[in-house]
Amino acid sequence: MRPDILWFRDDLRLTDNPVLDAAAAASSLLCVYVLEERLLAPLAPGMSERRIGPARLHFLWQSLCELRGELLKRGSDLLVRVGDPAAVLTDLASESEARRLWVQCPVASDEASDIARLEQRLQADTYIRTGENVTLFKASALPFPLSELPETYSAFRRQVEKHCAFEDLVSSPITLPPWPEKMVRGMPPLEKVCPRATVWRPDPRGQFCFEGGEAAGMARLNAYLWDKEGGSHYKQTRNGLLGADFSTRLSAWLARGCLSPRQVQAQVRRWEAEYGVSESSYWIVFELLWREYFHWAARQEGAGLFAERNLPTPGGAFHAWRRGETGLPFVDAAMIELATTGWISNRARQNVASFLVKDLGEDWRLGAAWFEHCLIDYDVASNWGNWRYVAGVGRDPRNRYFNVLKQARQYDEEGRYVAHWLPALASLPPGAVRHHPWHGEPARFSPPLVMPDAWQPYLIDAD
C-alpha cells in the first residue's frame, strides 16, 4: 500500500490535531517537518541577523525533539529537513510513492505559495489534503465568508461570540501507522543549523524560561489557571512588566502549535465550571479571539499583509532602537529584554512599536522584521497584523499613538522595570526621574534621540 505524508508546520502536537487525526487512517505514514531555508536568510539589507533568531530556533528544536519522542511511542517517527518545502516534499513524495499529503491550511502568503508550488510539482496521483489546525473555528463555521471579514476586531468578536460554537477537542492517537519501509528518518543536530541556537539561554532577569513541546505547554496552561489562579486576576495583571505570572505566557506554545487555541479555551471553560465565570477568565478567551482575528485577516490579505517585502536598508535610528540605545529608558529596557529573553509583554510591544514608527519615523516593516528575528512566540499573522495596526496601515487604519513617556509613568510608576533592565538607573530615586534621567543627572545620561512635543506634560519640569 502507498503511504501518506503528514507535513507538520506550526501544529507540533498530537492532541487536538485534526490533520493528524485524518492522516492516522493511512496504511503507513511519513511525518515530516521542513525548516524553510528562507528563514535562514538575513532579515534586512546590510544585516547579518537571520529572519529566525536563536531563541525561536532553540524553542522550535525542543518542540521537534519532544514531538519525535511522542511519535516514536506510537509506532511512528519524524523526519526533519532544512530546505525549500516544495522541493523537499516533492522528492519525498516521489521516493515513497505517496498517495496523499496532509498539511494544515496556510495562514500567510509564503505558506500558501509553498503549497501551490508543491501541487504543481507532485505526480498526478498524489493529492494534497488540508485541514484547520491553528484556529478556534473552521472557515465553514464563521458567520461570514472570508471575503467579508469585518474590518475591525470588535465587529468580528461580536459576530463570532453570537454565532460560533466551540467544537470538542480531538483526542491524541494511541497508535499511528508504521513508518514507510526504506524511508529515511531523524533530524539534524541544531548545532549544524545554528550554533548560537544550541547554546542560547534566556537572561535570568526575564524571570521565566520557555521550554518547547506539548507537555511543557500544557503544564504552563494548567499551572497558570489552577496553581496561579490566572482566571481570577488576568485582566488586572495583564499590563504588568515584571515577573513570571502577570501574563499567561502561552503565546510561544500557541505560535508553534504545541498547544491549540481550542485547548486553551476548553481549559478556561473547565476552570469556569469550578470557580465561575469571571471578567479575567473571559478576557483570556477575548485575547484568543484577537489572535483568531489576525489569523483570518492574514488569510484574506495574502501578500498584502507584508506590504512590499523588499525592506529598506536600516539606518542609525533603527539600529539604536533595536539595541536599546535610544536614550529613553522605557523603550531601551524593553528592547534589551526582547533581545536577551525572546519575549516582552504586550504593553511593551505596543510602546516600542509606536515609538519606532511614530516618534522615530522609521519603516514599520523593519520593526516587524526585527520582532520576527527576536521573538520566541513569533506568529506571522499576529506579528505583522499588530505592527500594521499600530502603524495605522491596512485594516482599521486609525492613528494610534502611544505617548511612551506617559505610558512609562503610568505602567512603571516607580521605575522598577527600567532599573531592572538598565542597572545604571537603580542609583536614581524611584519615580519619574528614572524615566527621564537626563533631567536628573545630565552629566551621566544623554537626552533621547527625539523629544516629541507630546511628551512635554509628562517631563519632570512640567510636574
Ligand SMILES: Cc1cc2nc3c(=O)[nH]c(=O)nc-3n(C[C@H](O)[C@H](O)[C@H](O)COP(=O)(O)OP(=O)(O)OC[C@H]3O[C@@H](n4cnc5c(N)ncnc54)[C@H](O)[C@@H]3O)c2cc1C
Contents of the next structure:
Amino acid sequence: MRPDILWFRDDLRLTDNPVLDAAAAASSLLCVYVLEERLLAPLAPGMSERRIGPARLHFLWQSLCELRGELLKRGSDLLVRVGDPAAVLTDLASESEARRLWVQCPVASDEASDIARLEQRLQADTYIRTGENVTLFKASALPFPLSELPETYSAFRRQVEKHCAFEDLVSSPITLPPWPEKMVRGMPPLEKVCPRATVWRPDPRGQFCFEGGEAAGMARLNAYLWDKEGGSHYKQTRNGLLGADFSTRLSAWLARGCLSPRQVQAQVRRWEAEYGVSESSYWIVFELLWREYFHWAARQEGAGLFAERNLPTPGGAFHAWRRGETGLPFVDAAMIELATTGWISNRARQNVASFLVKDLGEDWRLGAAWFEHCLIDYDVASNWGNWRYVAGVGRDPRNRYFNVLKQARQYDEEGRYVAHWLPALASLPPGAVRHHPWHGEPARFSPPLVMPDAWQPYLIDAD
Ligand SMILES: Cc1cc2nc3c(=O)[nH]c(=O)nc-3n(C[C@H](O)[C@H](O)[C@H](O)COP(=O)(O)OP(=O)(O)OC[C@H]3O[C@@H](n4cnc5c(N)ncnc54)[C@H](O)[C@@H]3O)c2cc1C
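Having seen the form predicted on its own, could you give me the form predicted in complex with the named molecule?
Then the entire complex follows, led off by the chain already shown.
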C-alpha cells in the first residue's frame, strides 16, 4: 500500500489538528517537518543575523522534540529536514511512492509558493490535500468571501462575532499509522543548525521562560486562566510591561501551532462556564480575533503583505534602534528586552515600531525583519500585518502616531520598566525624569537621536 505524507508546518500539535486527523486514516504515514533554508539567510543586506534567530529556533526545536515523542508513543515518528520544502518533499514523495500529501493551508505567500512549486514537481498520481489548521474559523464559515474581507478590524470582528459559530475541537489520535518501510526518520541536532540556539536562554530579567511544545502551551493556558485568574483581570492588566502575568503569553505556542486558537477559545468558554462571562474573558477572545483578522488579511494580500521584498541596507539610526541605543529609555528598554528575551509586550511593540517609522523615518520593513529575527512568537501574518498597521500602509491606512514620551509616562508612570532594563536610570528618582534623563541630568545622559516637537509637553517634570 502506498503511504501518505503529513507535512507539519506551524501546527506542531496532536490535539485539534484536523489535518493530522484526516491523515491518520492512511495505511502508513510519513510525518515530516522542513525548516525552510530561506530562514537561515541574513535578514537584511549587510547584516549577519539570520531571519530566524536563536530564541525562536530554541523554542522550535523543543516543540519538535516534544511532537516527535508524542508521535512515537502512537506508533509513528517524525523526520526533520533543513532545505527547500518543495525539493525535500518531492524527493520524499518519490522515494516513498506517496499517494497523498497532507498540509495546512498556507498562511502567506512564501508558504503558498512552496505548495504551488511542490504541486508542479510531484508525480501526477500524488495528490496534495490542504486543511484549515491555524485559524479559529474555516474559510467556508466566514460570512463573506475572502475577496471581500472587511477593510477594518472592527468591521471584521462585528461580522464574525455575529455569524461564526464555535466548532467542536478534534481529539488527538490514540494510535497512528505505521511508518513507511525503509524510510528514514529522526532530527538533525540543533547544534548543527545553529550552535547559538542550543545554549540560548532568556535574560532572567524578563521573568518568563517560554518552553516549546503542546503540553507546556496547554499548561500555560490553564495556569493563566485559573491559577493566575487572568480570566478576571486580563482587560485591566493587558497593557502591562513588567512581570509574567499581565497578558496571556500564549503567542509563542499559537505561532508554532503547539496550541490552536480554537483550544484557547474553548478553555476561555470553560472558564466562563465556571465563573461567568467577564469583560476580561471576552477581551482575550477579542485579541484572538486580531490574530484571526491578520491571518485572513495575509491570505488575501499574498506577496503584497511584505510590500517590496528587497530590503534597503540599514543605516545608523536603524542599528541604534535595534541595539537599544537611541537615547530614549522607553524604546531602548524594550529593544534590549526584545533582543535578550525574544519577547516584548504589545504596548512596547507598538511604541518601538511607531518610533522607528514615524520618529526616525526608517523603512518599516526593516523593523518587521528585525522582529522576525528576534521574536519567539514570530507569526508571519501577525508580524507583517501589525507593522503595516502601525506604519499606516496597506489596509485601513491612517496616521497611527504613538507619542512615545507620552506613552512612556502613561504606561510606566514611575519609570520602573525603564530602570529595570537600563540600570543607570535606577539612580534617578522614580517618575517622569527617568523617561527624559537628558533633560533632568544633562551631564550624565545624552539627548536622544531625535526630539520630535510632539514631545515638548511631556518634557516637563510632573513630579
Ligand atoms: C509591530 C508588532 C509586531 C507584532 N508581531 C507579532 C508576531 O510576530 N506574532 C504574534 O503572535 N503577535 C505579534 N504582535 C501582536 C501582539 O503584540 C502579540 O500577539 C502579543 O503581544 C503577544 O502576547 P500575549 O500572548 O501575552 O498576548 P495577549 O494580549 O494575551 O493576547 C492573546 C492572544 O491574542 C493575539 N493577539 C493579541 N494582540 C494581537 C495583535 N495586535 N495582532 C495579532 N494577534 C494578537 C495573540 O495570539 C495573543 O497570544 C505584534 C504587534 C505589533 C504591534
